[in-house]
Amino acid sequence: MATRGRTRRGDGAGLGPRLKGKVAFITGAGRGMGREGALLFAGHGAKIVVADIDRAAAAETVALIKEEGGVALATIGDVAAEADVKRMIAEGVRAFGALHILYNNAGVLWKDRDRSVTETEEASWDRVIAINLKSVFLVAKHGIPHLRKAGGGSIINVGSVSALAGFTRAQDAYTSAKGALISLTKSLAIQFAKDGIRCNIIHPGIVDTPMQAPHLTAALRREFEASIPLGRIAHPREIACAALFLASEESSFMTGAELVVDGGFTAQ
């Protein structure tokens, strides 16, 4: 599957289709990381369903993966709502007849209301925790019977360095979040693998996405570039390949680890 537009970083298409035959529920695949993850997946030939609620966002990804010839559904809904994480899954199986692979990509950091716990409004601080980390909970709860009728498969959850070091700008729901996502992950890791199942972390360092894109002045991303021993900011294509490693039987050897797309960041 070509890559229109789009810059393209290591994305193993030399290896051949790595997800032949494979179903992939993505959460927040509308844009950004999650918009690259589904065509690339798809581009490895699994069939994606495009879980967002955003229904112009999820149909202009779902556009996409067809017109480079893939296969996509998009499904509308809120990942934090039960009701909805239910439906949604319901309806890719309904449509593919199987699940093999969970991406908990979707997630928001709002710089603006997620500040300090001295800052932070506990509305806010409930909607971050649900959409960050109950949602991973409500994907796991309704997938993973499916990934066991499927005869195993992979969840991946999406982490962020933040949960790996302190920061004096405090995003402290992103946070607790993202750090409670590590002790979810080896948790089902360990639980469902005697049913195949394996279960990774991301924790990507900053991306070059639109949620960030508002955040990202000039300075700012001088400020990043210099912190990181890379020298750059990540593109969202990067953060895919990691999960398309982790998403194949590349990975068939790992479960509740941790990778760190940082560009050094944590190393230091």
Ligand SMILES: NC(=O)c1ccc[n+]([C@@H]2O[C@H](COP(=O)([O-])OP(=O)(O)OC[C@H]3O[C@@H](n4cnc5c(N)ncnc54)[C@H](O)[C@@H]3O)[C@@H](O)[C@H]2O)c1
Second form
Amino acid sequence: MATRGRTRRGDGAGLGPRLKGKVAFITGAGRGMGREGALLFAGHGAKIVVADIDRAAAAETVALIKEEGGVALATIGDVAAEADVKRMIAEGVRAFGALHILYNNAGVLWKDRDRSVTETEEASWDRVIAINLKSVFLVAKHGIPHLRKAGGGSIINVGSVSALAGFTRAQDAYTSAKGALISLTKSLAIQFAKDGIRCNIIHPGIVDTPMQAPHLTAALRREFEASIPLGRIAHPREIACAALFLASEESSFMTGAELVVDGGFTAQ
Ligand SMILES: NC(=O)c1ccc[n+]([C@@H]2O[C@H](COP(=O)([O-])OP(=O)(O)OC[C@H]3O[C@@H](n4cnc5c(N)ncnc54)[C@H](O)[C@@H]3O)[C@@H](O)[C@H]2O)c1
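Next block, the form predicted together with the named molecule, ref. the form predicted alone:
Complete assembly follows, chain above in first position.
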């Protein structure tokens, strides 16, 4: 569910718009954390390229942004397909003239098909890795030339606490993809620092989004809540706020960093 408004605690309201004049390309912005990020970034003055495979969801995010007076464009495609990514980035640049922020948020968690290595089909493994990892390669490949042209920018990748620890409920392809994103984040950070391009990764804990909804039985929610020091799962806006920080100049000396936003889960 989208949450509207710009005054939610933690989003920096009152300190002035952080992303005025910027253009942000956000994958998976049709729902969940991507939509929250899109609304928050738009509220802070960025023009948003809403990139998603789900046309109706992307259109709804654009409508929500416009309702709040923001500027956004929907572009539809599969983040795991190079031709689609190339086209989606080109559509964004054509509409808004530049690109400053690449927010690699799209991801899939397919608990029914992505399980332990002993129980996972090769096709499921390949598709999960493609959507969660190859997508970031493709967006970086086709987006970085535009960030360079703009004189710099910020790349935000989305990992997961599942990349930081093993879990008995295995989702090995997802975990591997998110783990590899840490290495890719550091590699991009080092390579493109000279171009004024920063690249960081956020590791969310459990977040209340449509991705988790089908799995979150009342019993499982209680189990998760009991395992998190802050005693609850996250609201998507709490991850979007971390992304806003990484997108903005307030994080100007951060690159190659991992930002864990998990209610203390991995600090235990
Ligand atoms: N929800 C959590 O608890 C949680 C925890 C840690 C990390 N994450 C990560 O955060 C990110 C956002 O997760 P969310 O919970 O908001 O997910 P979500 O499922 O609610 O939303 C994901 C969005 O990505 C889009 N998408 C999926 N496959 C795509 C493809 N091939 N091409 C283009 N778009 C595609 C979907 O249509 C959807 O709009 C993901 O990378 C996820 O792995 C989520």
